[in-house]
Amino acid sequence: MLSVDSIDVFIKSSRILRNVSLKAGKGEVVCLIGRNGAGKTTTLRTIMGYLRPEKGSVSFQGEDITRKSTHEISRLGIGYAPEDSGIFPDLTTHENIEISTWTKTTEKSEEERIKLAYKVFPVLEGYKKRKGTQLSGGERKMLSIARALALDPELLILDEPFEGLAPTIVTEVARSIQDIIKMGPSIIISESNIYHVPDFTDTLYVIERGEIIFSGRPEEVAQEKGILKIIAGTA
């Protein structure tokens, strides 16, 4: 589904990513975990075309998307919910969701896709007419994911979907992501808190100082004491 192959990324003169590689298969849930500043968001923004790698490549369903623009990448079927939610504050909840259906035509009608977004996040249906500025942090996170879901993506990228949320909201968002998984898309989640890694994760990648230092099943990382110290915040 997605292959990131040995990318190096610079921001101005600083090398942020070093030889980063990761893969997400069809229907898989992949979690990229690392401390703040480790390179998680840079990796996801590079996949989405906001940043260009100096070396390496990114491919989606066998097609090289390394040099494609963000809107071209979205139209191929990649939905993205950024860390800061990235919703349009002057638009209503409904308008934020609806706008995704204009980006890409799929087998599902606009109405079906909007209805599905509300089904996964039913709390948002009560806030249809509220503008982005009138939503709480947790509601904005939900709206960001709902908007990406309304694209009807084959791959969904979620940058720190649990960051800054109350424990009860974390549980609610995790449950909604589980519902999305049943619909079939592959999902990539970035997270800084090891304790927020969902139980349904298939593959775990750990990034530190711009390099992937572990890849494997989530339960395998428990055997790597040095890596566990880093991601548990004790190193």
Given for the second form:
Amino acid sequence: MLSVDSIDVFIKSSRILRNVSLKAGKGEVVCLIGRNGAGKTTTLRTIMGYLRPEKGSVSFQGEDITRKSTHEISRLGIGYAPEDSGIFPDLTTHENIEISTWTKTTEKSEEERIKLAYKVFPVLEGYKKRKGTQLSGGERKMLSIARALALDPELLILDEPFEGLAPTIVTEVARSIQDIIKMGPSIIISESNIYHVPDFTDTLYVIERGEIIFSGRPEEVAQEKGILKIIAGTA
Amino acid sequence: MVETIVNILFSGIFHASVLFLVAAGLQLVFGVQKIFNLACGSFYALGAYLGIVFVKYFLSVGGPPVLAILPLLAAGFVLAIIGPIIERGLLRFVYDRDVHFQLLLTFALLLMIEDIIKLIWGTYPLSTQGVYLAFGILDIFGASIPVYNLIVIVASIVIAGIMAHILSNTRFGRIIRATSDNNEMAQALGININNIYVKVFTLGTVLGTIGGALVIPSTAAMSEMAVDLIVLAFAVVVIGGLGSMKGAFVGALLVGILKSVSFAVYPELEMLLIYIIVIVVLVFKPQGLFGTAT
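Since the one above is the form predicted on its own, can you give the form predicted in complex with the partner chain too?
What follows is the whole complex; the chain from before opens it.
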């Protein structure tokens, strides 16, 4: 499905990622965990084509997407919900969602895709006509994921979906993500809090200072005290 | 007294209508592409010159002067062709560059187009000769208002209405607003922003060229009209607020009427008065009346 192979990424001549590799199989849930500034967002932004690796490659469903533009990557079937939600403030909730259905044709009709987004996040249906600026932080996160879902993607990339949310909203968003998993797409979630790593994670990658320092099953990381200390910032 | 006020008012609204078209193009391009396009003054000048060429041809083949608005609009639309050429050929290389660089580039473009205009049409003022009054004059409260002015005012209102409809109610408009809000996110939803940039810049160009074409029956085309216009458009944008269509509307109305009032009372102080307002806005409300950017 998605394969990130040994990428090095520089931002303004500073090396941010070093030899980062990551894989997400079909229907798999992958969690990329690391402290703030470890390189999670840079990794995800590189997959989305915002940044170009100096070395290495990114491929999706067997196709090299390293040099593709972001809109082409999106149209290939990768949905992206950024850390800051990226909601269009001047557009209503409904307009934010429906815009995703105009750029890529899939087996599902536009109506079906919009309906599905509301089904996963029913709270948004009540705010259809509210502008992005009128939504709370939690609602924006939900809308961001709902909008990415409306693309009908094969792979969903969620950058810190629980960041800054109240505990009750975290539960609600986690439940919605579980609903999405049942629909079959692969999911990559980035997270800085080990306690927010969802139970349904298949593979966990730990990133520190731009390097992947651990990859394996979530239960395996519990055995790695050193890694846990790094994630917690106490190492 | 009343007729003087009516005259000043209609003259101001007429200037405002044309200014609005150019400023709306400027705002649209800034809103989406984040480039303050000084060359919009050149598009206005090109619209004026090509408008004269088209009107002269139209009249020479027996076209009635009262239908001269058609070749004028045609001239504005034909010039749409320069939009994609400039956007793809120049601007796309500077989106990531410093704003000062972008300003220099579009100012250089303005000066280059001014020279091209001199090369093609010479340095003597040109006009449409006779078209302006062919539409007749209307008596409103004792004031003599050229019907052509009213046509331009109505045309600008119609264009503003169409623009508002496109931006609010069509898919293209929503995509423009989304791209303007957050172009990175728009790309992640599959929007090809290069495509949007070309379309938006072309739309902005056409608003400028139509503005120039529509104004020309009432005045003479001169090579320096691009710079004169950009000085006024800059005032409109500062007063109304950068990136705001509502700001372009209100700013154009204020500048148009102020220009008309000062022209009637103290013609020498026309620019001084406008720029006093600009300075007041810059000092006390730097984001403009309706702007979001500073």
